[in-house]
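In the form predicted on its own, a lone chain appears below as structure tokens.
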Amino acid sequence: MSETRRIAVEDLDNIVIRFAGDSGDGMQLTGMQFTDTSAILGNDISTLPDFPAEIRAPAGSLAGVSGFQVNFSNFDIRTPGDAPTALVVMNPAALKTNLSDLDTGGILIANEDAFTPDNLRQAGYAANPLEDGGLKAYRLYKVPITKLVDNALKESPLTFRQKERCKNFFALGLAYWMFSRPLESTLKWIKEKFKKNPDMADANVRALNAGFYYGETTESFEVRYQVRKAKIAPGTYRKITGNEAMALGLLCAAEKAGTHLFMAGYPITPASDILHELAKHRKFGVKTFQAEDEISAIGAAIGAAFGGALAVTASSGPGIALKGEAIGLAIMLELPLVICDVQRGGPSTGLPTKTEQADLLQAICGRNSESPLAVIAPATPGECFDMAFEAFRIATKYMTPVMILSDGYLANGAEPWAVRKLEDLPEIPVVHPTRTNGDGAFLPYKRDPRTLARPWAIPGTPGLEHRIGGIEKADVTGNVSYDPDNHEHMVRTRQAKVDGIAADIPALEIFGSPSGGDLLVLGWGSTYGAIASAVEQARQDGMDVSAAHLRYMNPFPENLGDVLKSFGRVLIPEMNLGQLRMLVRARFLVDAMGLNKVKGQPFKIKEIFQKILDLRPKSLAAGRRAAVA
């Protein structure tokens, strides 16, 4: 009797694994059901789920190529890493696109079966790079997936093709073992969604076992990993993205507000699962419409908005342009409006799903004439909550359409989020007028002297009944008005109304030297993750480097000036060519530098680390003994 293999497993602290296949591999949902797995287990996530652009790019093509990465820790992750420590890939076209990411002696899993002539010339290659020694750099795993899943199938009554589909599943089985990972969440996951196809659901969970088992029994393997649970605050946690946690934070804020949500989009990516969540929700009194265009969604959100719901649109880019004068009548009608723009790689159609943060001046300035209005932007997938929950505090206090800026990167990552209770949400006090005051006509445009908000009445209140449109009114009367003195007092107190929400809003924070230093990296949005672990770094290597993230566009926190005129230099990198850079300087006179990145790819750290580098920031100790003198 042969004695039992042992192999031994290593503790590390954290692992970056990406899953890449063709866009019909089920790489998404692999990516996400480990991520869930490692979740319940109690690890730190971050993730970064990469599709591809060409919604039905040619079998085994380098367009047709579809990532998922996933860093999972047992400490605070802000990322999903830099660069994969393991990779599976099921085809050639995966292995040309994602290898160079690799780290050198990284974990590589290739489907061999998957590695045929045909494939190997679609994806550009002279010879089988499994067998050419061109792999050398890595600790190689060829596994005939293709073959053993046909294998673990043979008694399914399913097609060859539908055997197929289960590759995934044996991928995410084999991983599963490799990394400790145990299988009875994806096993319940699978019994619930197959349930009405009960030969999927038991071929899924066949697959899931052989890749399981195949680590368990190939003598392929000398070690296998684990990473354990991270050290997290008490609390219930689930995974959220982005574009889950906007959609809770509008719905919370609808409840907290005492009114229902309405939401009316059109279908784009990234923005789209927005609209599809809120959808889901109609229990809670949500009513979603999908319009047949984007101006038609913000048409019927600002009909909403001023029949008193709390009212909201969805799109990324290309449709914020579309809606641009519907948006500029908002602002005009002074109504409490949220936009939620989810930026894509531009410009006009573009990367639509890759990310981008080059909408910034688009939101501040992307309209006719003087068109202010709030913008903010959240920095995690779960910030999206808190900034959803925000924009509407905002809207309905000042009476204001508020656009939220997310991107790509946000909507679609995930992360453990603290789930909040309800009762310890803030209230948003919203006040319907019921009479005028006094005897005579409704006042449409008179305003509260804190605030200048007006009064939110709602059509068909008996004696408030009022007209607002697209010409420019009289202040306090709402008449239409052609005077000249009129629209500028009014373009000013528009402006004014928008300025006058910097003191209603948190001071900006400094992470490192409070007081001033050297080096200031200003960020904004979902660079947030990439520059506070490249400064922390920074600031664990002795250097006099700080770091700021603005969550506040429009306005900028009243005391944003004064922090970066007590920093010797500033950096700002976004991913576009400057925009945030360009507002600065012209704000605030100061010589800004950029790094800027427009690949359809979030910053890595070493990028903003690399760059602190080249800067060459004083010592702390030296920036300490400056101040001192």
Contents of the next structure:
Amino acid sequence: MSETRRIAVEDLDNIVIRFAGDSGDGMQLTGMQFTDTSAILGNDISTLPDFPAEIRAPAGSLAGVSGFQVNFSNFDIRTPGDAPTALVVMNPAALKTNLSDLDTGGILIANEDAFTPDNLRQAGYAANPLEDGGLKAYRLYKVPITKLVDNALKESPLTFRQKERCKNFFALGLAYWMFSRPLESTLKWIKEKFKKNPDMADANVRALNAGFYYGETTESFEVRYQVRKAKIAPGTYRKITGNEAMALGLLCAAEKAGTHLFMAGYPITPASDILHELAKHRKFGVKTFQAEDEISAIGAAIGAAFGGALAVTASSGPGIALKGEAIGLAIMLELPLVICDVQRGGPSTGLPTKTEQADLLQAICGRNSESPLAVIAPATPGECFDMAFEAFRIATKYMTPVMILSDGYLANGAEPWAVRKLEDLPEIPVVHPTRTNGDGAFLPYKRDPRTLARPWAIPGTPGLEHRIGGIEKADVTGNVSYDPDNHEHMVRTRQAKVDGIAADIPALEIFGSPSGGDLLVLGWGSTYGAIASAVEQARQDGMDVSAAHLRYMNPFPENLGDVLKSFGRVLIPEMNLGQLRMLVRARFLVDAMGLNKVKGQPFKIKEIFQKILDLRPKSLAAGRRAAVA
Amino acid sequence: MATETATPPALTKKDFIAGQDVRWCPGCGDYAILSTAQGVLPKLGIARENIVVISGIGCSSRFPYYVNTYGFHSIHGRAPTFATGLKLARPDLSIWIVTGDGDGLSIGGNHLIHILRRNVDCTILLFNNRIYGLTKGQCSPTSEMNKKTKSTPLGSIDYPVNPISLALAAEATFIARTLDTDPKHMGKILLQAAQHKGTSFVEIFQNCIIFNDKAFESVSDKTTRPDNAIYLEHGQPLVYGKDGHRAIRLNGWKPEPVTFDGAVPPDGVPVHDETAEDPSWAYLLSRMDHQEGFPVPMGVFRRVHRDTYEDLMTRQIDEARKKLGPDDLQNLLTGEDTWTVSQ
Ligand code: SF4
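Having seen the form predicted on its own, can you show the form predicted in complex with its partner chain?
Shown next: the complete complex, the earlier chain at its head.
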């Protein structure tokens, strides 16, 4: 190790770093390693992976740029950060697509070796931006990463191309140095990952070290930064993504219901990871089934539910559209079923790898006829665990399908998660009757008067043989019935059953002024972090603004109407053109305003904050005066 | 879950008749199939509660309502999907799928292919009447070319699909054909199908008296059947005809109908082997249907053994448990990389 220079270390509360490069440059991996290291150091973290739909877009092209942003802090953060403090770009295309997000004075690290005439042309640069003085507004560090890696790997038996692939570890090493992170966690990971390929392991370790020492020894860097541990509630933490949390929540629900989990899916971005995660856990008795199509996936799940399993299917918007008819059947059959919709940009194929919240109306209304469906929505990656568990609680208690609306941002984003203790999770009571509930034949549609749920009698139970189906049934007996009055009764009963869930869910909480005030920012799903942060900031600035976040989309919490009416104005930010706003206006005759963004990217805090400013909220003091008067 | 009932008391056909009024048109071939199936079920020695009949949509799909077991009348074409999920969740159950040519080969064609290739243990009865009955008479994927129906007033321009050939292409492990007017044969085939471990596929020629009457007349009529149908028997030569004077001879890979004196079949008349691993033989048989001068084969085309999908899954679970040690969900929740924040 070379002698240590005296370098100032600056303390920061949080740093946002974004790694961007070609999709073949390993930026997702680099970002995840940086995240893991920061999480284990005790920072709060929030991540935003952003990758193209094409697995391998042409190298060096704008379409092929892949990025990973991580926000790490010494306080409680809720979003991956509006803008990067530091941007690492591995080629001109990455610079081109990401530079506009970097604030003036931001740190910009560029692999200057990749700024070749060909790459510059592909990115649409007439001249090399690293050389033409156009980046003066930033703290630009040009690093010949490709050459340095090649030097560091002189001894390595790897081919030139293989060596080139190690350059992301150089970038990671340099970032570790600059932001005062230890190498251990990544060293351990490399050893494990390349167990069977020691040459590759060795090369990556060398590249990582070379990046770290480059920062240490060259004179280019006059300062490094550190972010101390976050003050978060004591406990044991791990990093978790929304899809991982969803899978674990489903698994725990089955455990607590004393049965097994059946998961059927069809490959679709960004939901496939739920299937992947559960497929690893056969030893817990999980049965995963990769079906021939989306319809088959939900069909299999419904079949398994008929047999008594806790059944789930997961997909994204286009797949949910295909499942629509079968969801209607599950509503008719009144069987418990969980459907995860990991939303993405649409319509049609849309933006498969980008996030959006535009399936809300599809979830609530997207089937033929009157087909009420319980719909819930987690607000953070970690909450996907709780909502998956909650979905099965509702599904089994009310004998109804339940849809969970996640999205690409929650699914792939990561945050620290306080590890749950199994023994702290409530039991999910599941009863399969063994005796008939009538004088003679079993009555499959005789309901629990409290929940309106029908009994979950399963095949294999003697004496309870019965037949279910998609044709309208007579109340109580479940026999086929075309009677007009019976149909109306059944339609209303199915609706009443789902509406009744409202009495069994938590009331909507208000952050800010609990008894009302001038402006309420109402959100749902993954916009939580940006809304909560913007509202917090606005209140600190003395504005009479409160926030409330819906996790139950159908039915709504019972107090939603009162909450809305206790505020002068309501603003609903959504990553769609106003779907929750439409529902709220229809249900409560509240003239809610919208803030709508459909760019495939989550809201930034400042976008919501700016909208709040534009609405000129009353000052908090004035609001209080008004309340007293 | 699976009930550990002792050997169920001997059941009779009556036990499998549900109380509901049967609502098929008078004279519909479905009645004979229902009655035959109700007669076969008690022979299986399976308790009623462990049998589930699953159907899609169409005339045939009313079937579950009439059988006094667990039943599931689902949505159009999707019966195999529900059956697959149910069998995976509950390998202890005996599952029957009832479908038709529209339900199983048109809207649900994809699911049919995939349940067959996966070899999920269940019995599929495909009622083929070569027409859409419930929707009042449109041509179906098995309707003959140039068929005039409400949806094809100038004649259909669709080439029909051959269900047996399709099942073979999908690698089904049990494939057979029978017909509504021969309940004895049907009973024998249904019993074999139910006893086969794996997906059993049975095409049943079924007459729709209202919209496609006499579609199978040449083989359904007792008097013309012997000359127009050939009953496949494992280990028996391909001989048929009223007096057993006809046979199918192989000329290379080309079958040829021949006549002989009824005593010793001439050279080149092959012996039927339903257990042949290579599906080519069964495929060759399945192609005789539409050829001028050839009889329509009835009986078992193919019966081979392969592990079932649910057994393979159960095995994976057992092996994962053995290899990875006892379940510890808490370890999984905790994950590998954790950090502790202390006050
Ligand atoms: S329409 Fe045809 S198939 Fe349907 S019940 Fe009537 S006769 Fe049978």
